[in-house]
Structure formats: C-alpha cells, structure tokens
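To begin, one chain is listed below as structure tokens, in the form predicted on its own.
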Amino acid sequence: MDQKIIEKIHEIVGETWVVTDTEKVTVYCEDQTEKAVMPKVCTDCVVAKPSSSEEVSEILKYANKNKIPVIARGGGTSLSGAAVAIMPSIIISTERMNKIIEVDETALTVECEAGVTLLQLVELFSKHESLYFPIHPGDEGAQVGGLVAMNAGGVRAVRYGVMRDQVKEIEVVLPTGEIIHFGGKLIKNNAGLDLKNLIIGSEGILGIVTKATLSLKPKDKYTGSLLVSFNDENDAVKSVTEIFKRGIRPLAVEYMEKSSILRAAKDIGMTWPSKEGKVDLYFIVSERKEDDLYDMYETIVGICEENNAADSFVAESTRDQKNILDIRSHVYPSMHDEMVDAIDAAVPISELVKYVNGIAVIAEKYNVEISTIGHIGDGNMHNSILNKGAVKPSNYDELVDEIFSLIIKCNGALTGEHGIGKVRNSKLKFQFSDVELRLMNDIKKIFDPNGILNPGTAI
C-alpha cells in the first residue's frame, strides 16, 4: 500500500488505529466464505479503525478524490465474499464504533453504532424484563452495520421478518463523504423514494452504515421447542404449508435432514432426541400464556400426524430446549471440513415440494452430497455442497448452474440471507433481465460515481 495513503489514514484516525502489518491485515481481508469458492484475496491493504462517522467521512472524501477502493468491514461473518478484498484497498473496520446509544421503551427501538455486535444486543436484552431484538442470523460476532448491509435474516424471520423489517432509521456515509440520515421513528412515511430500504441489503456498495435505529419486540413469557419427524420429505413440507394455512405462526420452523443433524450431534458428543424418519421439523413456539403454548403444540402435532408424521418430541425443560438448539446450531460447523459451497435459496412456500425434490434429483445426477437444512418457515433453504477435503468437484460449475436454474423455475431468489457478494454476482443473469441489471448498475453510479465502494460486489 502506498505510504502516502497510510500517512493520510494516520492523520485521520491516529496511528494507533491503523493496521499495516501484512499478517494482521490478512485477517481483515477475508470473511467466512468457504475457501473453495472464495475469490482470490488481496492483502495489499491498509486497515483503518475510525471512532466516529466524521472520521469515516474524512476517509471517504480522501478515497473518492484519489479513486482508492474502500471496503467497510464489520464482524467478517459474510458467507458470500462481500467483505473480501480483491484489490489494494482501504478497509474500514467499524469495531471501535460499538456504542449502544439509546433504548427507547416508548418507541420500542434501540439506537446503535455500526460496530455493536449481535452479542452485545443479546446480552443487553437478556437482562431486560419485556423487550428484545428479534433478528438472530447465527453468529453473534456479526455487527449491526453488517446486519443492515446484508439484510440479515435467521430462524425467527418466519414471525418477525428480516433485518429490513426491523430498521427504522440509518445514518450512512456516502462515497463522497456526505453524512445522510434515512428513515425515522415513524409508523408511516410516504414521502419521496425509499432510500433507506435501498441501502439495506446493498452489501456496502452504496454507502457505509455508521448508525442504525432498530425495532424491539415484546418478550413472550413462555417459549418451547417441538420436534416432529417424517419418513418422507414431501410430508414434512406439506405439514408446514398446512400449518400456515390454518393461521398458525410459530417463532421459527426449521427443516433438517436427519443425517445432517445426527452428524452434528455426534460431533459435539450429544444425543438427538429423535431417531425416527429421514427429516425433522424443528418448531420454536412462543406465547404469552402457558395454555396457549400447549394448545399450539397440540395443533402442530395434529397437523403433522395428518401428514404421516413418524414421531414427535416436546422439549419441556430448558435443558432439552438448549440441547436441541445447540445441536441445530452446530450443523454448519460439523460440515465445515467437507463444505465446498453453501447455497441459500429463497423459494415461495408453495414451491417447496418442487424445490426439495429437485435438489434430490440434482444430487443423484451429479453424484454429490447436498445437505439440506433450512428456515422452511420463510422458504429459505440452505443447500450445502459437500466433498472430501472441501475440494470442488470437477462438475461444480454445471452443478451450481443447475441448482440456480431450479431456483428460478420455482419462482425463487438466488439468496435469502447470505447475499450475492463477490461469489454469486456472475449468476445474477439467472434471476434478472438485462434491463434490471442495467438499472442496478445505474443506481450504483449515482451513489458512487467513481466506483470506490466495495468493487466487484453484489451487482
């Protein structure tokens, strides 16, 4: 990295808060994208750790004037290469911007700086009597700025939606250095174009989120877990659609192949409660009254039995609930040594049977293991392509193209929560027309005329 650039960053944030050592910089140049599909990493970068929006602004003014690429980095939990440096860049780490500014119990909001972690929010509201933040995509090292930029989701999206549904207001620094506020603590706002929601999910290519005001939800007093096993994948999917048709909305509904969940349990020395069937549905239910909780258990199990459920298990104790959640959370880590790619398709609930059957056909056709674990309640299915040593199979390109074609045939989207990043942008042609792609690129040019923000990402 040019010494003049380093000296300027020293001037803006202070020498203490600049990283230039190659070994330390490397940590900031990668994210959690699988090595088999991660783009080639460039470590000729300088890492700046600003403490304020004003310092972020000064960095961007300098970078924009000199046309230096800039990448905003939060917790580095992206799985699509969104935070990977592919050319010499200034990497802005928001880790020092980690203050929770205000909890407004009247407006049901929390205002945070971009570097506040999901863990900070979880710990804060675990002590709160009545409120909590509902979004939990998995890794508690994720930061608020990244959650906004990636439009994070997670298991609770079936009831509460994704990050876009929780963001009331954001502060954004544009590539030109201007500091802008979008949104507010309003229930209705029909003035002008919705620029706030354009920024959310834009993967850091339009501006850098420095603050966010997020919605809080009331806590239910009673929460429980329910497992239902099936011998046939189609019966499991049909049960979910029938549950929703009857107006039942659990906190979360997960679809889990039995082989994957048993592997995860074995990997951490735990026992999965159910040995029956090929797939499990995992329901998290949450209600204000205990009687309502048990009524929901009974109704869900009844619907599943109508659809040929093989077994069911209610986790009544806190320990049983925690064990189930711990095993479910370990599914991804347990496959890491064989993980080539993690595709996270989003398809309409009405198309889930077609999609699940299609994945099975593709796996057999290409003679490859594809593990399917997903947030079935919102149609977000995670298909992990596995191979010994996490080596790309020789037919990888044809395989993923066929999966993406299946997604589109099912009227779906290429990603439900992981994002496009630098891994999937060449595949956008499956989902979007030339006109749509041109509009996206035109919007990028309006926000970022010199193309400095996170080049090669999202579009």
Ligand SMILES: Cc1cc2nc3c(=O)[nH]c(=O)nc-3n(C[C@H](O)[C@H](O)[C@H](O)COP(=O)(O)OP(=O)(O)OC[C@H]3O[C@@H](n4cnc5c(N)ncnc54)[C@H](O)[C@@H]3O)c2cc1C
Second form
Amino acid sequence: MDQKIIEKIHEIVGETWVVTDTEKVTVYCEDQTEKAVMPKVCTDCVVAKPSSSEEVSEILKYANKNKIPVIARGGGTSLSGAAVAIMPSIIISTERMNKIIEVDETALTVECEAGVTLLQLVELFSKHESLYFPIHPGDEGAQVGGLVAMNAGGVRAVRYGVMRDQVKEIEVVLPTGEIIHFGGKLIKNNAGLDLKNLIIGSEGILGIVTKATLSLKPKDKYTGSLLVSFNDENDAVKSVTEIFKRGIRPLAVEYMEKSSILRAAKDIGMTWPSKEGKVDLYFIVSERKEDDLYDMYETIVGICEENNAADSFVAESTRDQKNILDIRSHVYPSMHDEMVDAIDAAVPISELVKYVNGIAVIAEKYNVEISTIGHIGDGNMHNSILNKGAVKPSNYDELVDEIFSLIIKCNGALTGEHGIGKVRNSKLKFQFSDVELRLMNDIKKIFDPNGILNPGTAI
Ligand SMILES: Cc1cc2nc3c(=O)[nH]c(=O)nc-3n(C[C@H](O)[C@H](O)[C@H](O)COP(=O)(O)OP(=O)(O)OC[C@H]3O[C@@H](n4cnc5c(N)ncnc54)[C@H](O)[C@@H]3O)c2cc1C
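Having seen the form predicted on its own, the form predicted in complex with this ligand:
Next comes the full complex, this chain leading.
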C-alpha cells in the first residue's frame, strides 16, 4: 500500500488506529465464506479504525478524490465474500464506533453506532425487563453496520421479519464524504423515495452506515421449544404450511436433516433428544400467557400428527432448550471440513415441497451430498454442498447452476440472508432481467460515481 495513503490515514484517525502489518491486515481482508468459494484475497490493504462519522467522512473524501477502493468492515462474519478485499483498498473497521447511544422506551427503539456488536445488544437486553432486539443471525460478533448492510435475518424472521423491518433511521456517509440521515422514529412515512431501504441490504456499495436506530420488541414471559420428527420431508414441509394456514406464528421454525444434526451432536459429545425419523422440525414458541404456550404446543403437535409425525419432544427446561440450540449451532462447524459452499435459497412457503424434492433429485444426479437445514418458517433453506476435503467437485459449476435454476423455477431468490457478495454476482442473471441489472448499476453510479465502495460486490 502506497506510503502516502498510509500517512493520510494516520493524519485522520491517529497512528494508533491504523493497521499495516500484513499478518494483522490479513484478518481484516477475509470473512467467514467457505475457502473453496472465497474470492482471491488481496492483503495489500491498510486498515483504518475511525472513532466518529466525521473521521469516516474525511477518509471517504480523500479516497474519492484519489479513486482508492474502500471497504466498510464490521464483524467479518459475512458468508458471501462481501467483506473480502480483492484489490488494494482502505478497509474502514467500525470496531471503535461501538457506543449504544440511547434506548427510547416510548418509541421502543435503540440507537447505536455502527460498530455495536450483536453480543452487546443481546447482553444489554438480557437485563431489560420487557424489551429486546429480535434479529439474531448465528454469529454474535456481527456489528450493527454489517447487519444493516446485509439485511440480516436469522431464526426469528418468521415472526418479526428481517433487518429491513427493524431499522427506523440510519446515518450514512456517502462516498463523497457527505453525512446524511434517512428515516426517523416514525410509524408512517410516505415522503419521497425510500432511500433508507435502498441502503439496507446494499452490502456496503452505496454508503457507509455509521449509526442506526432499531426497533425493539416486547419480551414474552413464557418460552419453550418443541421438536417433531418425520420419516418423510414432504410431511414436515406440509405441517409447516398447515400451521401457518391455521394462523399460528411460532417465534421460529427450523428444518433439520437428521443425519446433519446427529453428526453435530456426536461431534461435541452430546445427545440429540429424538432418534426417530429422517428430518426434524424445531419450533421455538413464545407467548405472554402460560396457557397460550401450552395451547400452541398442542395445536402444533396435533397438526404434525395429522401429517404423519413419527415422534415429538417438548423441551421445557432451560437445560433441554440449551442442549438443542448448542447442537443446532454446531451443525455448520461439524461439516466444516467437507463444506464446499452453502446455498442460501429463499422460496415462497407454497413452493417448499417442490424445492426440497428438487434438491434431492439434483443431489442424486450429481452424486453429491447436499445437507439441508434452514429457516423453513420463512422459506429460507441452507443447502450445504459437501465433498471430501472441502474440494469443489469437478462438475460444481453445473451443479450450482442447476440449483439456481430450481430456485427461480420455485419463484425464489438466489439469497435469503447471506447476500450476493463477491461469490454470487456472476449468477444475478438467473434472477434479474437486463433492465433490472441496468437500474442497479445506474443507482450505484449515482451514489458512487468513482466506484470506490467495495468494488465487485452485490451487483
Ligand atoms: C456461524 C454464522 C451464522 C450465520 N447465520 C446467519 C443467519 O442466520 N442470518 C443472517 O442473516 N446471516 C447469518 N450469518 C451471516 C452474517 O452474520 C451476517 O451477514 C451479518 O449481517 C454480517 O455482519 P458483519 O458485521 O459481520 O459484516 P461484515 O462481514 O464485516 O461485512 C459484510 C458486508 O457488509 C458491509 N458493511 C459492514 N459494515 C458496514 C457499514 N458500517 N456500512 C456499510 N456497509 C458495511 C461490508 O462492506 C460487507 O459488504 C451467519 C454468519 C456466521 C459466521
């Protein structure tokens, strides 16, 4: 990295807050994307750790004037290569901008700087009597700026929606250095074009989020979970659609192939509570009144039994619930040595049967193991392509293209929550017309005429 650039960054944020040592810089140049599909990493970068929006603005003014690529960096937990540096760049890490500014108990919001981690929010609201922040993707190291930029989802989206449904207001620094605010603590707001929602999910290519005001939800007093096993995946999927048809909204509904969950349990020396069946549905149920919780258990089990459930298990104790969650969280790590890629399909609930059956046909055709677990309650399925040594199978490109064609045949989206990043942008044509792609590129040019922000990402 050019010494002049490093000196300028020293001037803006102070020498202590600049990283140039290659080993330390490398950590900031990669994310959690599987190695087999991660784009080629460039470590010729400088990491700046600003403490304020004004410092972010100064860096962007300088980079824009000199046409230097810039990547905003949160917790580095992205799974789509969005945070990966692929060319010499200034990496702006928001880790020092980690203040929780205000909890507003009237508007039911929390205002944070972009570097606040999900863990900070979880810890803060675990002590709060009645409110919490509902979004919980798997990794608590993710930061608010990253959650906004990736429009994160997670298990509770089935009841509360995704990040876009929680963000009330954002402060954004444009590539020109201008600091602007979009949105507000409003319930209704119909004025002008919705630029706030354009920034959310834009994967850091339109501006750098420096603050966000997020909505909070009331805590339910009674929470429990229920595990139901099925011998046939179609029966599991039909149970979920039937549960929704009857107006029931659990906090989360997860779909897990038994073989994957048993492998995870074995890996960490734990026991999965159900041995029956080929797939499990895991329901997290949360209600204000105890009677409502038991009513919900009964109705869900009843519907699952009507659809040939093989077994069910109510996890009432905190210990049982924790065991299930610990094993569920270990599914990805347990597959890590064989994981080539994790597809993040989103399909309408009505198309889930077609999608799940289509994946089984593709796995057989290509003679490859595809492990499926997912947030079935919102139609977001994660299909992990496994191969010995996590090496791409020789027919990998055809295989993945066939999966993307299936997603589109099911009226779905290429990604439900992990984003396009730098891993899937060559696949956008599966989902979007030339006109849509042109509009996206034109919007990028309006925000970022010199193309400095996270080049090669999202579009
Ligand atoms: C084990 C595991 C489980 C996961 N489960 C889920 C899940 O269930 N649901 C889900 O949605 N995701 C999940 N993820 C993915 C990941 O946690 C989310 O994408 C998260 O939102 C990324 O946040 P981050 O701070 O780590 O962002 P980073 O990885 O640092 O960055 C991701 C992108 O956001 C941009 N960005 C970061 N900060 C800013 C900012 N301040 N302004 C503008 N752009 C910015 C970056 O430039 C990059 O393009 C999981 C990841 C892991 C490792």
